[in-house]
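Listed next as structure tokens is one chain, alone, in the form predicted on its own.
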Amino acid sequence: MKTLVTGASGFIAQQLILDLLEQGHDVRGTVRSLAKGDTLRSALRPHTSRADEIELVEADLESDAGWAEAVAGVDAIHHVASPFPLAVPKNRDDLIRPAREGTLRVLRAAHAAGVQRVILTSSCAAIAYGWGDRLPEVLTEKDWSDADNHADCPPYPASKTLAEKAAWDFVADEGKGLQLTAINPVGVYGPVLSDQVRASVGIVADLLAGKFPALPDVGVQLVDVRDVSAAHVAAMNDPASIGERYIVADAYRSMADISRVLREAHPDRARKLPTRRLPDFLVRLLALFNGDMKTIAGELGRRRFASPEKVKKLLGRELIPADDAVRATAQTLIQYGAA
């Protein structure tokens, strides 16, 4: 198949491109600047003999330019690109608008070009937030985050929620004929393919670098990027996945759990890896002055857990264990000199 992967230089997208190439598909990718093309191909060359076959088109989620060329002649689109904040934005709309409008821009271009199959990288953030005290013990694909509950739905989860809802609404109204599937991963870890990747693996790099003197009592479900990519490919190949959402998630791990796994895997870094807990009252105090700490403070005492049973049926296997994903993250970050 001729496939398009948006946001081709990103963490998930690089793994997906690699898997698509290795399974015999042709790949076109979008990048915000063609200058990133050489970096992307260099990252993939050690892993596939087809790295130089990747076709790249310059396109940005905030502009119509390039999208008609990007979608022309493709059989399936993997829409992976989405803003990922390195810090909490002052204005929620600065994150929500490009995520929602960018998704609609890709879908409109696909519909206009007659491309039917679209697999969207959404997030479990579109499922697990905004519940407040009503948070279910186990979340499923039937659940949705409440983006209007700002106290329990920060800007990033709100952006993923509203972008995915906009996609489903478009397919139901203007985009009839589009065959949409949503992939909803939790915190994505696993092997990086170059030193250019940050995204969710940045926390492992920061831990290894000794940037955390103590750990807040928070955590997240983890999943390996290879399983996220596998879910994309499996959905593309399985017509039964059309119209479905798939949570991609393995075990829940606290910050202390992640630090412990890293200490065991890299004893030479143990002195930099924290063991002390940051008291809750101090987290809440720091949250008064720091937006990132405010987000962390909102997670104190919460355990958001989503069921992976549906995606395991799609893949026909168990998922890569969360601790293995953490170890692979650290190993490759060190390998590429990024930690």
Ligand code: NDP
Given for the second form:
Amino acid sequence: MKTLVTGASGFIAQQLILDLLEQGHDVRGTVRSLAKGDTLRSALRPHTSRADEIELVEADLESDAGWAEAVAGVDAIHHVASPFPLAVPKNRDDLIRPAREGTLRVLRAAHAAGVQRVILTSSCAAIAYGWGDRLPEVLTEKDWSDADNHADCPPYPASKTLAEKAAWDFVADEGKGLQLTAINPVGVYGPVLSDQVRASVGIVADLLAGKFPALPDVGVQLVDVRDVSAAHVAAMNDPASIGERYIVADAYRSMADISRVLREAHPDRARKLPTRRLPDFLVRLLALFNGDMKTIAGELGRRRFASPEKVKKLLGRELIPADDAVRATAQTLIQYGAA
Ligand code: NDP
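Got the form predicted on its own; could you also share the form predicted together with the ligand?
The complete assembly is shown below, putting the previous chain first.
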């Protein structure tokens, strides 16, 4: 197949491009700047002999330019690009607008060009937030985050929720004929392919660098990037996935669990990896002055957990264990000199 991967420079997109190439598909990618092409090809070269076959088109989610060219003649689109900030923005719309409008731009271009198949990288953030005290013990693909509950739905989850909703609404209405599947990963770890440290794996780099003297009592459900990519490819190959959402998730791990896994795998870094807990009252106090701490404080005492049963059926196997994903992140960050 001829495939398009949007946001080709990103962490998940790089793994997906690698898997698509290795499985014999042709790949075109979008980047915000063609200058990123060399970095992308050099990241992929050690892993595939086809790195130089990738075609790149410049397109930004915030502008119409480039999207018609990007989608022309492709059989399937993997829409992966979306803003994934390192810090919480002051204005929710700075994230929501590009995520939502950008998704609609890609779908409109696809529809106009007669490309039917679209696999969207949504997020479990579109499922697990905004529930407040009603958070179910186990979330499933039937659940949706409530983006209007700002207290329990920060800007990033709101952006993913509203972007995915807009996609399903478009397909049901103006975009009839489009065949959409949503992939909803939890926190994505696993191997990086270059020294470009991106949003989710940044926490492992920060832990290894000794940036945390103590750890807040919060956690996250984890998944390996290779499984997120595998879900994208499996969905593309399976018409039964059209119209479906797939949570891609393995185990829940606290920050202390992640630090322990890293200490065991890298005893030479043990001194930098915290064992002490940051007391809840201190997290809440720091939250008064710091936006990121405010997000962390909102997670104290919450355990957002989503069921991976549906995606296991799509893949026909178990997922890569969460601790292996964390170990692979650390090992590759060290290998590429990024930690
Ligand atoms: P990255 O930050 O590595 O990738 C994000 C990609 O989106 C980058 O290629 C970035 O381009 C691109 N992008 C951001 N803003 C724009 C814009 N305005 N126009 C065009 N492209 C843009 O993160 P991930 O690879 O982790 O994320 C990929 C997708 O997966 C996102 O949709 C994210 O929401 C989703 N996701 C990620 C999870 C995680 O834990 N990592 C969990 C669940 C979902 P550039 O290189 O130019 O910045």
